[in-house]
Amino acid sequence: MVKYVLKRVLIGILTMLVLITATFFLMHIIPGSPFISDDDTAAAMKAYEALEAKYGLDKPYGEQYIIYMKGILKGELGESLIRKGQKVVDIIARCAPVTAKLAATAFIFSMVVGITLGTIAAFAKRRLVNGVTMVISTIGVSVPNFLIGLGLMIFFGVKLKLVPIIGLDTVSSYIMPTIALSLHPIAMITRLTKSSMQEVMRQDYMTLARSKGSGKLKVIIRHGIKNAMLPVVTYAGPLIASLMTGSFVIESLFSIPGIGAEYVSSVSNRDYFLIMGLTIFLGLLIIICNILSDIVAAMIDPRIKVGK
């Protein structure tokens, strides 16, 4: 076990390397600059050359990628070229917490709702049920967040009113947000709970525990909910990841002051450093759920560690 996390990691440990390159570079060859005005003169032109050099903009490509690397092994990202005198670090630290209840509130939700309607739906005898799962499936699957955000605002905030559609101040705030984010991975799980609990009810093992004179609320707990949620978690560590990063134009929709706002607002200026910490936040978080998801799947299936 320690052998295959050690393994994960260091796999983690290079793709985060080869992340934060590429974006190094890439935002350094992209033509443009945060300080570019239309302002031609020679003032305006020498006052252009004092900020690059302030923040070591004049210097080579090559200088300065080693210079920000060290500055990433003493735990600095650098001051943000818009914000003056903000530090992204603070930037971040200041909009994370927001993004990260928002998306940890979207994941139970998730999680809870879709293993509810997976495990229901693959019991379920009627017609009714399956039809209902496979509509909400569906339309999780199908429509945008965007578009069932900006529907559930019309209808529940606008018309009936009967939600805040600004901001996250109150706990029927996060109601319209969540919903948005959640019912693709509802969608997605409802199905991977489905086809794996039924799977596993096949196999030999639940045959086996039945005639043993359990009951099949009884077998289904002890040992085919363990065995289906292996897919479940599998999912589970990328779903957190990209609930954190999806959350961008729900964010800019609800007008949500958290990382989605922020990674706009920097892209637009051409804010390299805070483009470049909000990249490597949000790789490394995307990186550690992954490592994660991939120890809790070898902790439930220890043929997995041995396959990898």
Second form
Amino acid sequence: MVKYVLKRVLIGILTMLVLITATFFLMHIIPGSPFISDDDTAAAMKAYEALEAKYGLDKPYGEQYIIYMKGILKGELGESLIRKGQKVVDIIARCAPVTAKLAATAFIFSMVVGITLGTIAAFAKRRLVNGVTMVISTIGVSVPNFLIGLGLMIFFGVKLKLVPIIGLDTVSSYIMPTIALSLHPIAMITRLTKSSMQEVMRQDYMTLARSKGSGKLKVIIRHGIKNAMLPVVTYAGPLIASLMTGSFVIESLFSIPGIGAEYVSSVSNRDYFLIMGLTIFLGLLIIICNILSDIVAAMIDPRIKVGK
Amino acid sequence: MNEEKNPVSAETETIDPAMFEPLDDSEKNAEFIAVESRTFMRDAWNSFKKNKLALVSLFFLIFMILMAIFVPIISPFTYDGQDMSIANQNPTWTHPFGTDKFGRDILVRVMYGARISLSVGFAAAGICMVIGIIYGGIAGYVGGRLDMIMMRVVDILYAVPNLLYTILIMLVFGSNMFSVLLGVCISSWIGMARLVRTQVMSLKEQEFSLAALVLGASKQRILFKHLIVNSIGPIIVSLTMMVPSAIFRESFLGFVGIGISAPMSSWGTLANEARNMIYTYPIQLVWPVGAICLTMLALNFLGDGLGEALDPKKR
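The form predicted in complex with the partner chain, contrasted with the form predicted alone above:
In what comes next, the whole complex appears, and the chain from above leads the way.
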């Protein structure tokens, strides 16, 4: 187990290194500069050069890269080039919790609804129940989440005025972004749970548990769900990551000041240190989530780490 | 050795043809197979036809592709022809989908959008398929250390936050077809590569692969003519799932405002433009959104149908 975890962490560190390097050079290829202004008088050019020199942007890329990497080793992410005096760490600390709260709500919501629907669909005999779960999962897979968000916003926010359409200030303002973000994961989890539950129910150990005299519901809960959760757990890690990084459009749609909005504006402002900081933060998050879900999967099913 | 005559062949020469008599017809045809032998694809088509939803989806997609090709050719309107006197019209006979705020015909614009969105979808899926098949095929077939290295590279790419990268790439290479394709493909081929690798790994242990090797087929030939061809079912299914995800990614970019640039608008860009008009002319939003949703639905149903038809275990 320790060896397995160690190996995953090692790959994770390597991934971070590649990610940081690639982003650093890619970002500098984007035409434009954070300090460019419209007037090109001698004074403005002087100021521009002074600013470039102050942040070390006049040095060759290779040298800038080494300086930046040294900074990271010391845990230093630098400060924003646009918003003077604000540290990148502080900006992340301010906007990440907003996104995290929304992502956590959406994560819990989609897990609970998805697993429940999937379990119901796996055992449903009636066509109606099956039909309803099928419709939900098909819509979730097919309709892009920003369109769902837009639809909800027009109908419940603008027409019926039931919920606020901007920001995340009250509890009720979580409803629409959460649903918009969750429908796709719900569809995926429902499908995964349904197929793996049906697979598990055919296994011999389920028959054994029933023949020992355990009640049907008890068998499903104690043995069925636990074993059927494996594909869901493998899906959950990347899901957290994609909820954190993939909520750009939902954030812009509902004017939520989260990490996605910050990223888009940092890229279009060429705020180099902020781009790097956010990429590192999100990359690290994805890697940690993936490693965690692999470890949990290996704990549920010990065969996995031997197989890999 | 040469002197020693084969006793069997010596005897055969002396056999008198009169010892034989012809079979009668009933015996001749005893092993005749009455049912016409069907190829795998024919079988799959027969089972696919039974799935009405998938069949309807297939026809819808063909219809959509034909519309995307021919509507802009036939239509008297162009995608950028502005006419302020007819701005923001509701649907009429001349403009079945109405006109936008510059008086441009929305039907033609949606069909131009279909050209962009569909070609992004299919091109991206095609590129990812080719890369995935070659990469996954080699990793799975060669195996060992090379496989280990190739899969670690895939692991690293998999952890890249791909939406961030798509945005970065769009800004580096500009808002054009190339950067959209690059942004979509940078991570989407990974799933295909993993799928092909697992398929190839299990197929290469089977007897037909050994038989091909014994018959002297080269490794390349075995990999591409036998192993890949035999895993074509799952490949096609994952291909049909890749098209909607590419369309989704492209429309997402358009919706955020960094998609393929105006006046040639994709569906996402059209939806984004119409979003500003939702209070005054909500009907304008219906067309691009409807086009995206219906196409994605159709592709998903098609994928499900193909999945069932091409998987011999599910039939």
